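The chain below stands alone and is given as structure tokens, in the form predicted alone.
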Amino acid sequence: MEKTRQKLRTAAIAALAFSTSALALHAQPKTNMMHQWAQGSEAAAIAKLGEMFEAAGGKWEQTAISGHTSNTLAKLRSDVVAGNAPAAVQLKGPEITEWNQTGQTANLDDLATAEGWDAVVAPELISVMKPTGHWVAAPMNIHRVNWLYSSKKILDELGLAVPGTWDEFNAACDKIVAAGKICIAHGAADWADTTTFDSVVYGMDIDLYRKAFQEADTEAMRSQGMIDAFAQLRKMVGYMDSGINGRSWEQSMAMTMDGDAAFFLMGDWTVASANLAGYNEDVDYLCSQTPVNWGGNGYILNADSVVFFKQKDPDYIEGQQLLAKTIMSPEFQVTFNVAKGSIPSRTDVDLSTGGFTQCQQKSQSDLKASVAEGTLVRSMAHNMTVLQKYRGAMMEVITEFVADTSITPEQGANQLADAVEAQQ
């Protein structure tokens, strides 16, 4: 009896054994992943992971949401909420953190250590990938944001260098004007506003960037430094021409390569545009570090990512490893960021191959020097730094104070500070 009760138990297990592996065999790899990638260039590389994916054998579908990040966080908890938490969201720096303390991520860590992502990730991300030391974030990329692009027509023709510092941009722009041309080709929205603070606050005094915009500290804020900045931003918000409102930037960007412009700050995303649009760099524009007094290699970063949430779908299961392993991959990471203009989160990719631009190389590079120098700062205007709600009360100042003349500094600085406490 006790010989039949055995062969029982082992059938019963190798059944279960098989139906297990039956399972595995038949899951169909799958994903929607939810972005706010709807249009232009950032439209176009998703698509390519979409394609990959989908040759690796997966079920590829996406739901896009146009706008704000908020945009994409609303329908987020919406989803999370209803008991319908996606497979996979592009979220970045802060949120990434929000999301795993409530214990709804997936957990990489398996994948991870098979793939080795420890040893290739750069080190400035591991720890935002891994808030609380598990893999819960594949990183896509790293964006600097702290691009100059100048107009190479318009500097030729005035015999003008591209500037190194505030004080000489400033002079450089006062020269443009009194040529009869437009210095700062910009365009009105509150985070473009933002990204042009970002590396203004950054070039005229890195210390006060930490302080005030990854660690939302007030007092900083209402320091002399920033107000200093603001008065930056004011002589900058008169070097723009009155046609920045309902211009976008990719407007702005246009206007700088045909050398409608002379300067145009904006991230490495713009390097993609241009080679969409048939621009080409060191010909129509050049592609430089924006301005900082302390001299040395400055890198605002941003980075795009994937989170990974919990499924009880089998097939769900099977394509968050499969979007995973296709993210790290050196293949995605090339194709990707070629599209998308920024540079690989992995640090053994050589972008001298496979159709990287010079200012991309140049990112890479000077990445490298930044992180050397002790230089290198998460950008607050790109949600890499401070929660959501301070930093949408920072731009909602800031792009104010470009739009009414009328704020002094000091109350833009103050206002600052203010706009935060309320959120605290």
Ligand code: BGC
Contents of the next structure:
Amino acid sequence: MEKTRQKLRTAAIAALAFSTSALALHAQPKTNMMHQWAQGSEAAAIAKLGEMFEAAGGKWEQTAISGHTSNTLAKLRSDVVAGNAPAAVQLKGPEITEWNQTGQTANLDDLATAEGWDAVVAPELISVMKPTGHWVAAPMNIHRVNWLYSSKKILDELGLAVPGTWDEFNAACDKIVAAGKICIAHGAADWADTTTFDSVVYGMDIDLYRKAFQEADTEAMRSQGMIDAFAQLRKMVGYMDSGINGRSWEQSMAMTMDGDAAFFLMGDWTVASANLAGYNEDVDYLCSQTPVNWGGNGYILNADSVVFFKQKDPDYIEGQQLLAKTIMSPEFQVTFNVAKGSIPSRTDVDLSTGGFTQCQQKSQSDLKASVAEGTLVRSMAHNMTVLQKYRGAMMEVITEFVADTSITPEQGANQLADAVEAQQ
Ligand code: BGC
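Output the form predicted together with this ligand next; the form predicted alone has already been displayed.
Below, the chain from earlier opens the complete complex, with every other chain and molecule after it.
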């Protein structure tokens, strides 16, 4: 059995080598990758992919779309409609399935078999990358969304511990505000408000999170549990300062790490940005999971991946093979993820060497613990659960709720359900 598998594998590799070399006679592998990483640590991380692709003989071009994931998705849609589908695009969650269903995405099965992806890719990612049993996406990483960064300086000064539950969080904030300090550093943007709300709903009621945010169940959205979650969000808006509009997540991060605010809730791209700006774990900040009321380890997962659209030009076709191969290489998974704050999508990479931070190592061990405890969820805020039309509708309601303090938690919950129902 093992021998047959080995033979098949060798034959597949030989076939791939033949087909790539046959193509390579005429083709110069080329790509133009569309993605959302336009600035700062994110641009620095994706630049590493460009460098590795070029070192492997490819010609790298990129189209970086400023803003958050929805801007990239909008550009993708308009390019495809214009008959100009990108050779490679950063695409996530259910959008991978949706684009796969159009029949325009390339099938990566041959490469995946030759390279043994099924055996090394984290099991949590496989169904996302193989929506119908065929590989259509190459996963770059695993990001954890439910991180709480605490200012070591403020916690030490006030003798406070990192809060483990939402009640402890509120009690800490009351003390921090009473001491004349800002409790939560925040920059209002639809996706950032929704990132915070992801953690609130999840930490208060994991079943509600699954029903409302993974299954888009509007009855769950109108429930008392969701009203309670909006009430917690309302409280948290009160713990923010008045400068949240127009503030970037990097600025909020700096407020916390400089000791101007106590807490910052954000995914672990923050770790990359902190490294780049020279902040240190355990000196400037502590990282822990955002509060949960149900004990145990929680993990809200987000993953960046690349999907390839069918092309006519052999240079781009050849480039797709090379790019997917580069992305899945252990070398790239280390270099990129050290620079991105995330952890590799491969399970066979050792994080104790190569420059991963303690937060990144904790992400890996907490992921394992969360899987074992059955608490792992995917992130709604980061396009990993419902289609963009539902996520977009929910983000609008959540961001409006943060901006307008006259909206009551009951109204928030009903508006959330109404907005999703309007898209059905
Ligand atoms: C993406 C990350 C990115 C973050 C902030 C997430 O949705 O998956 O790659 O760093 O947004 O822009």
